[in-house]
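Taking the form predicted on its own, here's one chain by itself in structure tokens.
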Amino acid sequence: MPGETEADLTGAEPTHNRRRPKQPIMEIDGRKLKPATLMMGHGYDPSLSEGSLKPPIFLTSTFAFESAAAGKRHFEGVTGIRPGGAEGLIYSRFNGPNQEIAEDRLAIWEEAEDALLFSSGMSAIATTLLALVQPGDVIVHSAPLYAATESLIGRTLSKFGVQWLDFPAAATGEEIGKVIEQAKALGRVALIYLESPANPTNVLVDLDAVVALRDQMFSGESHVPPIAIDNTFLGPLWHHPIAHGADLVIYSLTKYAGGHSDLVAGGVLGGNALINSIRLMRNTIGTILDPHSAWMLLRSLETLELRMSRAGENAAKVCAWLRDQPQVEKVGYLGFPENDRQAHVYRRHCTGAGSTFSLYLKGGEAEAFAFLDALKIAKLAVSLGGTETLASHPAAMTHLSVPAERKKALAISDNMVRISIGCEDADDLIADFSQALRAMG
């Protein structure tokens, strides 16, 4: 790269081969810049890409080294001989300019030390578990989880002797402590894995209580299990788990971060030590996000705050209307906590109620299907967090593979509809839901 010296390439100073500015601007006149501002240019220097205002898409499988010494140094990072990952570009299974710029920007939202991008939310989860869990270990997790996550832990990892115990998302500290104690009796507790709010019930986990219990129950032990939390439903705008003691934050970036229902991606954020371990696993199994999707994610991050804020405002208005309708049994929306405990968790953890909620209709599957089939503005599709409003039936779709008894225990019922509110006009959405409720008969 222009301006680099041989000392940069061979000595202790890192090389600069990432289309990143050497000294990114994080503050002006002592004022710390907000994430919404930093999304417009952080981690990218136009002068390193022919003056292009936006990062080009780097569609290449491999990158030329400045020297043999630089290549060796980069591979020392990739192989873990030197922690921190590669200091330059090597090969697109390991890193790339688009991915690294997006990782830099994603980390800002959580004030995380580092971040990694993956080809999907599930590849982020799978890579994390493979990096941190050993045969014979025990995983403690909240319930319910996204169905594929439950399958990965309960069906796939169990083949390798991994055991698991869970607790309800709404569990008290005492209940959570009992489960952790049982898990310790079974073997090494490798990880405490949370999903909050739970998918699809929208119940919050008391992260503060989990962190306090973990710190107390593993104090002085050689291995203290990290706490990982899937923050897809609320992050990164309405909940910041690292600030509450979580070690890793996991995302399906397909959802709010991508936000346009046109890409599939995942992310993991956290401290350097854990991220380094997960990066080594990603390098090995090749679950990195492709450059084009990373470039699209950069586009989306620029409007993340605007989109999520509008969707959240819409959801508050729509849910306030829905809960008064005669066809509605209950609205599982964070803005309407079911009890004082959930209200207390919400006040401590969240800065907003989000835009995804569970709608419980009076009736069963037939009534839920009639409602879904009658929608005209809202789209009948799985996923969430897009600019458009989406509605689906978890029991028959995303959580179909969950055994019937477990679905019943977790309140994933036939009369539940999951709705993700988008950026349309709120009154238009209310009109659509009104006619769909009437269509139930």
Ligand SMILES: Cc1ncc(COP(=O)(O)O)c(C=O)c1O
Given for the second form:
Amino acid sequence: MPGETEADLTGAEPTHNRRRPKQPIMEIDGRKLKPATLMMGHGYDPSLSEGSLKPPIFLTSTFAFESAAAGKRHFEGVTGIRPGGAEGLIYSRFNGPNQEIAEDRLAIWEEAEDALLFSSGMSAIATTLLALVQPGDVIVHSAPLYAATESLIGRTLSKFGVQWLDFPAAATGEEIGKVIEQAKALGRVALIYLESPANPTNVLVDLDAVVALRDQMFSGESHVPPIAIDNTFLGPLWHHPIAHGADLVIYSLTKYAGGHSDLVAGGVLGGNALINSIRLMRNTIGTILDPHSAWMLLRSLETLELRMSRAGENAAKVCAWLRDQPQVEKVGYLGFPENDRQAHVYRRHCTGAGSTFSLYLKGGEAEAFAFLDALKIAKLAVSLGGTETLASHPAAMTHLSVPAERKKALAISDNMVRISIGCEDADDLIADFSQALRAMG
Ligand SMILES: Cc1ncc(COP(=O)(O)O)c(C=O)c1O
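With the form predicted on its own in hand, show me what the form predicted in complex with this ligand looks like.
Below is the entire complex, every chain and molecule, led by the chain shown above.
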């Protein structure tokens, strides 16, 4: 253990993080416990908090050290002098009990070595990029990306000399290989950044192909670019990218993980080495999630599988109905793959089709707006993954800032409505969509 020698140097006993049980129960009689079970108690020992069944919310900006030597040891961890992060609690910009418990539980869904919580999905993405990218580097990414991620790469990082090249989410291995080749000629490829399925087109990226290409094209090189993937639309239930070779999985936890449209949070999951460097950046710039939201997230994770399963079943029923309606041009739902290649990617990567999809209506913006304005159960709001059904118009809302040419290239059209199905009764939702389609005239 790298830490043990340092402990001797500082003279401090390695301190145990007091909210984490020393021996977490992960299996019983050789049976590996499922995430749904572990969400109820993993990472928290009630006996260390007056027997409180639920973790209290630790509203404090700073933590008292047991001794000066322990404080020094914690700072060695937090500044990266000693690998592995802080073993104890220091200051709420670095860590906190609620955040650590939620991080431990989040990591379980993807069997990740470690996880970090952030104040939003975008701060998770920004902190990751700041930690891994240097001036002159190239980022290769799938397209489209969530609009703020595109603008962070294309407009903000480019001011610091970072270049980018993209490939369409539906690209074949051969097409992706060509883009990586061009990127290598431009500079150091810092990272390969994917979003699958892409927001808002719902096109899946062939992660298996990207991993194989990365391994082959950078084999023997001193820097092998990590693959990061935004798994917000399908994770953590229906797609497990780490099992397919991704190095970092990024989340807007505001969506399915938070699941009640009442918090904003982000997460990054991955192996220790990468997570440690992202943690150092988080410590520096202070993008950690606050304790109250972390506590709410813990509450949400307890019902994650229930909520997502119900929303997924509802979406399957609603999409099957929508597909047959005369006002509908197309339903961009993962359960109805566009072509054989997308069907193949879907079968290899996904265990469910999710509950967020694109609905292409016959007509243009006027018809789409008439449909949206007529909805009675579904709320007209951006975001997704909550208990309630939401509908929005990407071209005029979340992706308004995307230049017209690029919108066209990415098929973000005026007749596209994005719908996130919630946990209501599926037949009630169908009744609502039915009257809204009729209201289009
Ligand atoms: C795919 C995807 N990634 C990232 C984000 C950003 O997350 P947040 O709003 O939590 O910052 C979003 C938000 O909609 C998203 O849809």
